[in-house]
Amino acid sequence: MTLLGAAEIRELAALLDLKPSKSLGQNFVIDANVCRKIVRVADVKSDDVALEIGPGLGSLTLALLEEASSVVAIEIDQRLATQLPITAANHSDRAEKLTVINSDALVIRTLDVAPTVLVANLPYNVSVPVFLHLLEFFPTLRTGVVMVQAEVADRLAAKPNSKEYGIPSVKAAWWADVSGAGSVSRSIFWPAPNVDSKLVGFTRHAPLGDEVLRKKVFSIIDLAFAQRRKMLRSTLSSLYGSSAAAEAHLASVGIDGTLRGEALTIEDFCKIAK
C-alpha cells in the first residue's frame, strides 16, 4: 500500500484536467500521515465497513483500505468517482474492497452494506446537513471522525450555555455524543483553504425516542433558536398560542420560561416535546 502525496495529487488532477471546485468545497488532502492519523483517531477496526463522503482523489480512501474490512465512498464529481477505483488499484492490493458511488450524499438513504464507521473530509459548504443526514439514515454508524471547518466543528461539539451551541449541536446530540478530536493545519490541503479545519468525533448512543418524537423535538429546536436572544416563552409562543401558555407548559415540565434555547440540553427539548 502506498498513499498519495502532494506530487501524486497534482499529477492526478492534471490527468483529469481538474481544477478544484469552490462550489463543491473541494480541498484535497495531500499529507499521507494526516490521513493515517484520522483513521487512527476514528479507531477503524479490521471488521469495520467504512463510509467516506467526498473522497476526492483518494488520499483518505487509501488509508481506510489499509485498516477497514471494506470501504464505501460516495463522490458527487463523476470524474473523481471514475478515477478513484483506478487509483486504488494502482496503490493498493485491497482495491476490490472499495465501492464507489457517484451521487450526492444528501440523497443517499440506503446502501447495499451496513456502514459501521464514518470517516470523511466533509465539503465545507454542506458539512452540517451531510453529517446530520448520515446520522439519521444510517443507524449502523456506531462511531466516526469527520474533518470540517473549525467554526463548524466548534458548533457541532458545543455544549449548552456556550456561544457556539445551537441547532447543529442539539440535533447532533439526538443521535450521538459529539466532541472535538483535534486540529489540522491548512498546509495539508491543496488548494490551501483560507479557513482552519478541525476533527470532530462521535459515538452513537441509545435512541432518545421514535421518529415521531424526533420530528417534534427538532421543530421545537428550530423555534427556540430562530431568535436565540429571546426567552423560550417568547420563541415558543407560536406553538402554544401565547407567551403565557408557553410559559405554563414549560413550567409543567420543570423548565424556566425565561431561559433561552442555548441553556437547554437535548433531554430538555425532549421533555418539552413529550
Given for the second form:
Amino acid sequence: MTLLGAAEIRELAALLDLKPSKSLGQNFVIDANVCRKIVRVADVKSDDVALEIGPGLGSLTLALLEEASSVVAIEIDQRLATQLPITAANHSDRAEKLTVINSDALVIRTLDVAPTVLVANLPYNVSVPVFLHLLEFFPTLRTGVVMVQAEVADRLAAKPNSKEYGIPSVKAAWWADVSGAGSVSRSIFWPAPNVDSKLVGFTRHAPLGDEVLRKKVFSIIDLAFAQRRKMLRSTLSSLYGSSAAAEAHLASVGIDGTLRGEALTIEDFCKIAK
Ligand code: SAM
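Let me have the form predicted together with S-adenosylmethionine (SAM) next, following on from the form predicted on its own.
First the chain shown before, then all remaining chains and molecules of the complex.
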C-alpha cells in the first residue's frame, strides 16, 4: 500500500484536468502522515465498516483501506468517483474492499452495509448538515472523526455558556458526545484554504428519546437560538401563547425563563419538550 503525497495528487489532478471547485470545498490532503494520523485518532479497527464522505482523490481513503474491514465512500463529483476505484487498485491490494457511491451525501439515507465508523475530511460548505444527517440516518455509526474548518469544529464541540455554543453543538449533542481532537495546518492541503482546520471526534451515546421527542426538541432549539440574545420566556412565547405562560412552563420543569438558550444543555431542552 502506498499513500498519496503532493506529487501523486498533482499527477491525478492533471490526469483528470481537475480545477478544484471552491463550491464543492475541494481541498485535497497532500500529506500521507496526516491521513494516517486521522485514521489512528479515529481508532479504526480491523472489523470496522468505515464511511467516508467526499473522498476526493483518495488520500484518506487509502489510509482507511489499510485499517478497516471495508470502506464506503460517497463522492458528489462524478470525475472523482470514477477515478477513485482505479487509484485504489493502483495503490492498494485491498481495493476490492472499497465501494464508491457517486452522490450528494445529503440524499443518502440507507446503505447496503451498516457503517460503524465515520472518517472524513468534510466539504466545508456543508459540513454541519452532512454531519447531523449522518448521525440521524446511520444509527450504526458508533464513533468517528471528521475534519472541518476550525471555527465549525469549535461550534460542534462547544459546551453551554460559551460564545461558540449554538444549534450545531446542541443538535450534535442529541446524538453523541462530541469533542475537539486536534488542529491541522492549512499547508497540508492543495489548494491551501484560507483557514485552518480541526479534527472533531464523536462517540454515540444512548438515545435520549424517540423520533417524536427529537423533532420537538429540535424545533425548540431552533426557536431558542433564533434570537440568541433574548430570554427563553420570550423566544419560546409562541409555543405557549405568551411570555408569562412560557415562563410558568419552564419553571414547572426547573428552568429559569430569564436564561438564554445558550445556557441550556441538551437534557434541559429534552425536559422542556417532554
Ligand atoms: N477526502 C479528500 C481529501 O482529504 O483529500 C477530499 C476532501 S475535500 C475537503 C471535500 C470533498 O467532498 C471533495 O472531493 C468534494 O467533491 C466532495 N463533496 C462536496 N460536497 C459533497 C456532498 N454534498 N456529498 C458528497 N461529497 C461532496
